[in-house]
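In the block that follows, a single chain appears as structure tokens, in the form predicted alone.
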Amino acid sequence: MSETPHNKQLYIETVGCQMNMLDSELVVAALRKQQFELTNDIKAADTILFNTCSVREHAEHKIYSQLGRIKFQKRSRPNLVIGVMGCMAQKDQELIFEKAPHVDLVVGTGQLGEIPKLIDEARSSRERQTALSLDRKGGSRESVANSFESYDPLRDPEMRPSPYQAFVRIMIGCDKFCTYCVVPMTRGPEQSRPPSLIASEVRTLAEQGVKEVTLLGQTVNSYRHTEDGREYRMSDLLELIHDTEGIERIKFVTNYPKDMTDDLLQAVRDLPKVCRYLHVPAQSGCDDQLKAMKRGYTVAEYREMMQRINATIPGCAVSSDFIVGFCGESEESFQKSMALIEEFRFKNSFIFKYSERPGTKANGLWPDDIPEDVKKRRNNEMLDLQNRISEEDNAEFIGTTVQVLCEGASKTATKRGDADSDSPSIQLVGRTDCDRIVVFDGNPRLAGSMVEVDVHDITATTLLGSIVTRQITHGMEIDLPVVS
């Protein structure tokens, strides 16, 4: 099979969570060492991935609209290697060449460091490549965990949200199997990570400039794994990983509310560098649909773990995710979820509409019976509450001081083209510990310090500031606010 010359263009489309966002950095950073090159030009490029996402129908629909418009590339690119990758690639291989069959290969979520040979063989071939775990059913339970391999052997900075920060995936998988949920099958079952290699990558993101790590799981805080005959909790970890010189802060995300022990919450609480945030769905206010989800727990116990989020540490900001127009949700059933936000404040919340997903328990069960305009009216009033509320709890730090990790310039500087420019100040962005995003001006060497801010200003998403510069006078510590 003899190698068929190309440009070593690389175009990437990444859709869904930060998850696939780590997932794209580690497929990049494979193809590099094969000397490809990024290119954010499609047409450029000689190799287009997606990477895609399958837990919304839009999702889905962003890539089919993607793949038809390089449909007739190939007529006069013949070297031109189309693959799709992730969650929509191991639910729907046959789909996908059925419907965009100019497709070269379909690579589920524990095959993507296959991609490099596959691309290869796509191209040198011109035979359609796939690589996918099985299915839950498709044998034992090790059988088909082994077959979602975690792939975390490469890095690439470029690929990460800024230079200062980056994913840690510490758990493949979910076994919650919520009824609404692809996840389960497109992610496989839940495994954790070794302890001794997760600390270990820390420090090589450390070594690389890195300040801040996300840890990554479907449920986060269900992490347990068993390493030299001790059992690691997500407490344990977060203390492993604390000290690690060079780190600054320490987030992790997405929390199951279940598995909020007290333990992990006290580590929270007691470890600096771990940020005081937490993002915990809740899904619903009602019962009745926390049931017809199968989310586990009822609004009670979810009560009863905001309490004692609230009580071990004062001030944690708490995000979460609800679902408008799942089957059967009354109108008093979403009441109950607007009641359960302005019982409870999230700083944020992520509000989706229902869409039915083939494979999900949901899908064979009930009908999908809450009309298109209801949805779009609950998920309207219930971004409006939520905006509400947000604006008038960021009101809260209006007159405050906070520290800010600066990520850099901001998206409104980026579009205006200051973030290239020579200018001493442009609008930067970054994030306190609780989260909360700030937008203030100072020079651009000041990305990836942590700086001080004074809030003058709010909107429902973003705190407004002005830098805080210390001059030293005759022994004296003189606080500088600069106007911006």
Given for the second form:
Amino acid sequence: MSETPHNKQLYIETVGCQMNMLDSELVVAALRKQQFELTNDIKAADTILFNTCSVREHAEHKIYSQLGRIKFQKRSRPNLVIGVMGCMAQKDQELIFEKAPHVDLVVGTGQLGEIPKLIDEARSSRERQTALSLDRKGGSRESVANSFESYDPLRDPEMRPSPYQAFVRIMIGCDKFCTYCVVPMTRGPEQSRPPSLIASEVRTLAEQGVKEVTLLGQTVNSYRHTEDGREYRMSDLLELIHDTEGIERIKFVTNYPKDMTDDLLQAVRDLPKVCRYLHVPAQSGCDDQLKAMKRGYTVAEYREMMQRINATIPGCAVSSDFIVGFCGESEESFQKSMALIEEFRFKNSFIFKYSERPGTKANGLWPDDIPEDVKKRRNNEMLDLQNRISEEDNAEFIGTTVQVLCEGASKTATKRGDADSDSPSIQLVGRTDCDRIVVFDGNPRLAGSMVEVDVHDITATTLLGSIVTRQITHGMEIDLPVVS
Ligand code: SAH
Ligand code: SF4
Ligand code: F3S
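I would like to compare: after the form predicted alone, may I see the structure of the form predicted together with S-adenosyl-L-homocysteine (SAH)?
Entire complex below, previous chain first.
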């Protein structure tokens, strides 16, 4: 079939977690191979993709209202193809065509490899295209799992959003079935990728100049894969990729408290490239709530885990997620979550108001009974507490020198347009080994290198400092202070 003429301008909008950011990056890379070009102008695009999230209702509303806004675009642009991909596509399926009849393409998280072909087909046939995996109850575990394919094609270096950092998927799906959560439905059964494939992907990325890899999984520390008769756990995988030449930092998110085993903590302690930073969401500090959420641990067990983390990896930063206003959360339950934050002084916490999700266990069992204004108040109170703690703990860094992997221009510098100027010094941003954001002035060429920064000031979210200058030769090419 001959190709319908169009300008190959692609507009893509991504919401949701890091897994979605990676998916978008890979889909964009695949489409660029077919001569598509990215545009930020939705009106100039002849292919519009939304990579969607269903974890909270708000994320879905955002997409449906965006879809509403472009409803009439097709009248003047008959070649336009509009696609919905990702978690909402897998969850809502045909419903998307009902709610937004101008959509041409619905592609679930387990079928992303189909996108280039389906875009072409939608454009030439003008017929709706779908590629979806089976529902969780749509067959045996094996057949459902097989219908979700991990999408990990090789990436071209120039197509990555950051030349020095990359996400690497090590597993897909989730089998934990927390009662509030849609992810086991939208991402399918938990499946770990073979360690040899992950290791070779990390090697390729390192050859392309990547210095920091972040390993991704919904419950990343539940990783388990048997290859050539040997079982690899998360700790084994870290060891396997640790000595990859060129890689300087390794992170992994998100951890499930119950699977935070000693061998993993020891690996984080013993492998110098692995960041001393663990994201291990607690969700609540109340046993009744944890039970209703079916998280599989009690507060005492979470405490025991925190004690093991602190004893094994001194100085390790821990961050958390909390849900406020989950079904039946009393004021007392909420105060218990506040007490948990006081006790463990997380580096930061992501705080969410409970959002009732059709199809989840909680939705079938209990009413969403905490009024919105109460959720909002609890959310704000918790945020204030966490911010106070983050600020107090960041203050400990004032007067110290931290080692930072420079990521490039800060958001402020980018907004001001400094990043594109020839200025020898702009505001830069990077992170410490314990995942704290550091902002400092320096030459844009420092991007991708390790620098030492003296910390002068802080906020709840950021350390502010200046580059240690004693090792820098002024004038010509800067001699970077590389810290191993
Ligand atoms: N796999 C990760 C997180 C996935 S979703 C984990 O298990 O930790 C990211 C966060 O969204 C969760 O940690 C939880 O705090 C929040 N979340 C999930 N479902 C939610 C819901 N229905 N309402 C509000 N927040 C929710
Ligand atoms: Fe959702 Fe729980 Fe799985 Fe995390 S562990 S993705 S919160 S079901
Ligand atoms: Fe959202 Fe899907 Fe991630 S529901 S949080 S984009 S796994």
